[in-house]
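What follows is a single chain, given as structure tokens, in the form predicted on its own.
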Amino acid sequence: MKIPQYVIKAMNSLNHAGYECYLVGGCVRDTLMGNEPHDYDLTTSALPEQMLTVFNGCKIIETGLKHGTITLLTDGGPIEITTFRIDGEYKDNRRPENVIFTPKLSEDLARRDFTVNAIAMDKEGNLVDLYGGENDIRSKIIRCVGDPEKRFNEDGLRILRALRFASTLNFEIHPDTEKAIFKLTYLLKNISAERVREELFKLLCGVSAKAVLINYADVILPFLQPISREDLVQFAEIAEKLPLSAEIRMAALFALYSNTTKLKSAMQALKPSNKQIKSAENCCDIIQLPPTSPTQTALLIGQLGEKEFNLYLQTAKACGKDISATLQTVDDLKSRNACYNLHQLALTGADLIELGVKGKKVGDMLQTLFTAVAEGKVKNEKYQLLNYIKNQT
């Protein structure tokens, strides 16, 4: 593994202050199976305290501090060391009530959730594992830390974490771990939208999501109502053709088995950002009906944008629609340089007023060009645009 020196310089700077230090998790796990991490996390024996004097002087965020974590902000980029620890007790399947710091790694590796992210590296490459974690990646398996029901009681998160994973990563999940998702899916409801919503994506747009979503329906199924399980056992079987946009392939869903209004609803029970619901409501609404008259696809491609507005098209038609009328429309707007929006027009308000129309009529005039343009009944030149304005007075 070649770590980063960005990375390395920080491990020194702990080894040599007489600390252990080891890289876990992610990292660890990505590197095996021949990925570039995103990004690097350390685990080290060192205190709180003793990490803040290790890195004196350095740009340090402090927000887990108290949780033995800090983030060390790099040149190469940010790196979160936490120190050796043991979960207190877990009391909202969540978060555990304390935490307490120990010298041991192998106390730190036990607390963890799957055995792929359990695995330790020094900066030499030599790896602690207590798990069999290297053996469950080459054999591409997700299986829990110890007692699986422990671990989801500990964390209901996990439950979800487990099913992103094998969706991102194309593993298959352990029968033993499997079995404590099925009997202990109830504890998602302890789960903050926020964070459910960010597995969920992440698992919509994994590589194996058609697998996930059919083998683990019930589990999932909760954050999709109304979507039935025969509904989403369907859309699985084309959800890979679909756009890497979760936004996309929730609207997607929604526009092949419910409609816009319903996605909203589950969109906004989800908490993501209010662009993410629009996008995925103006996706919905394209699949289910895809424009064909020029008035209509030209408001639509001067509101969406052309790059967004074609990749809800080829969405509809991946979701089987046929779009072969819309396509011809936007030819012909183009053949004939149509505008997308009011902005467009060569005649502008301002020339509207000049020539005596007042309130209201002057938006209702714009329309009214805006729409003939469309319609090819007018070019988008000045003069005519006028013309046909004292045509149609």
Contents of the next structure:
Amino acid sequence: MKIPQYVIKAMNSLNHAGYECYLVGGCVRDTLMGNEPHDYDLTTSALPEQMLTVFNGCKIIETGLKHGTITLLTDGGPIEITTFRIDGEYKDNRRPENVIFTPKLSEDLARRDFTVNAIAMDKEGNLVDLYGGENDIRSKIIRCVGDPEKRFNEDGLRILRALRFASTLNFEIHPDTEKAIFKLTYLLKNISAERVREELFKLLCGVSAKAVLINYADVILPFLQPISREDLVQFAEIAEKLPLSAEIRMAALFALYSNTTKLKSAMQALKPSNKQIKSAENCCDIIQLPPTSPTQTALLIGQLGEKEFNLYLQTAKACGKDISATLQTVDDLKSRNACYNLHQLALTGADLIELGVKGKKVGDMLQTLFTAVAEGKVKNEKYQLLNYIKNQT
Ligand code: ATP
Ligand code: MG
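Requested next: the structure of the form predicted together with ligand ATP (the form predicted on its own having been shown above).
In what comes next, the whole complex appears, and the chain from above leads the way.
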């Protein structure tokens, strides 16, 4: 097991100051699975103020300090370091109200959600695995640390996290954990939209999204209203073939079984960025009705950019739509050197004003020219465009 040097350096700093320090969570799990971790989290016996002393003079972000977390900014990348802690009382199944720091690693591991996420590793690669996490990784099992019902009651989001890990890691959920998931699904109602979105979107993009969407449709459906159970199960068959983007997969689901307006409501409820909502809407529109008219196609390419337009078009194809007419239109547009937005016209608004065109007429005329070029009625050349206008008026 190869721990990057910048992480070893941070671990050494804490160890040399007399504190315990371990890698923990996703980075240990991923390493044991033979995958390269996307980031490294450390857990330590040093209290927040002690961490600040150890890393005095280093670049640090203190945003999570209240919960015992600092982010150390190193040349190799950021490292999150958290003091061993026990989560305090959970209000509304959301977040611990407060956290209690502890000198014991075992107590820190006990608060973690699943056995596969509760393994600690020191810098020599020795494991502290109190809940059989390594074994569960080998058997590809997601299992709560401790009593599943108690753990889900503490934090309902863990229900969705179990599904997320099953989907992204291609693991099965242990029968006891699964039983508690179905019994306590309602707890997800109390979880903030942002936390739900993060897990749901990762779930939708997992390698095993199909199995999870089918097996846990009842858990996921409340976030996909008004999609029916049957439709979600049918959608699962193609989900994994779609581009690796949650908003595109949401768009495909709603394009096939609902509509853009309902998609917008479902997306808004999960509070992603406006850009994500808009992308989903555009994608849904194209899947439902791939454009065929030259004007509409040119406008869409101009608005979305060619790369995004093609991605949505390929999504439409993966959803079983016939996109041959659109592809033909795109070919035609290219062969006649059409433009994709008004700014690409060889005649500008300034040219028209110079010719004496005034006010709103300038915009109208540019639009007329754009449509004419897209439809192949005139070439996108200044002289030809001028002639076209003269003949029109
Ligand atoms: P990823 O590779 O997706 O980042 P991860 O396992 O690192 O996976 P995070 O959400 O980054 O997942 O959380 C880091 C660790 O913190 C987890 O591995 C787990 O030990 C613990 N953890 C995170 N969220 C919870 C939670 N809601 N309840 C209990 N433990 C949690
Ligand atoms: Mg992580």
